[in-house]
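A single chain, nothing else alongside it, follows as structure tokens in the form predicted together with a further copy of the same chain.
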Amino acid sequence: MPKKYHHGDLKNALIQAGVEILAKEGAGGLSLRKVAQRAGVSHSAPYAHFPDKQSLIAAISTEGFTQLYTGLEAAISPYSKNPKKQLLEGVKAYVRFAEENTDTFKIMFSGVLEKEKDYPSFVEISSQTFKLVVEVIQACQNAGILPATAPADLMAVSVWGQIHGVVSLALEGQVSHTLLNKHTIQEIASFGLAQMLLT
């Protein structure tokens, strides 16, 4: 469904034209008249595919919440009778992620969007991702590499929050200069969850 009739496929080229903006210009020059613009339409045609500005970035998340899980799969997928592997080979798709997408990963998180809830595909495929997450750490916790002593997602949520708080706190340059002289944010992330780790 590349071309199709009036000028195409709208809709799908607003969240593209959005997330090159994103990446070039961060979340402060996402603006719907220049989306619009470089999607070639004059400035309220957004309006026939999203009610507000909201919901355009809500579509925004959500494409790259689509990335993050199939990334995470693809990473993951491979190594399914090796549950450790699994765990490190997310980790670092989760980060690659994040490095290579800064801005949608900012954008996802940062709370620009405001009522997620209102948004049924952002919250699907976000839960979806979590529960990924979740299938992950009980295969870790049934091989004995993660302590069982809490249920699969609260360990989840504390293995997920060490990885992402470390990548959090790297892109908004928390991180302190002589550490990532000395690290990439992948082996610092890593460290954090080696600690973890019970084997």
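Mind pulling up the form predicted on its own next to the form predicted together with a further copy of the same chain we just looked at?
What comes next is one chain alone, with no partners or other molecules.
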């Protein structure tokens, strides 16, 4: 039975269908025909929004980064005068996004999007998200919370890599269940971050 969607929501319905197919079958199993079928629309309907498979993947990634950016900004904005709190709350928001949007999260960082520069909206929001992280790291360096021995963007990649690595390992089932029975992903990620802090 075709899924019902409100007028104007076709694009989002197609994006969600794409996420579900990518999560189960990977990029090789994705086609606009399958997306149309899952969304309950005609085979030609997706082409009104997406000329090809890559443009749909770009839309999924762009939407994911938009949600991630919104979540990060909301988490850190109340603490503009407390860089350490911004960093800690930002990490929580990142982990929360990954846990609540696991399929989208995996797609965003999977490398299935080819020729990223062909999609300006994706480039803009992903760059904007990283810039937000760099700003928090810079503030932490200025406050003596993180080492100032490296440029803020380099330190940002190190901090992000630490958190992202823990989250990805956990989501892929690569962290011992014994450990996850005692600690949440949030706690493990926060512990890793704590090892990098000076104060």
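Small disclaimer: the values here were computed from a predicted structure and weren't measured. Numbering follows the first chain given and starts at 1.
Asks: With the motion between these two forms described as two rigid parts, does Thr149 belong to the same part as Pro51?
Replies: In the two-part motion between these two forms, Thr149 and Pro51 are assigned to the same rigid part.
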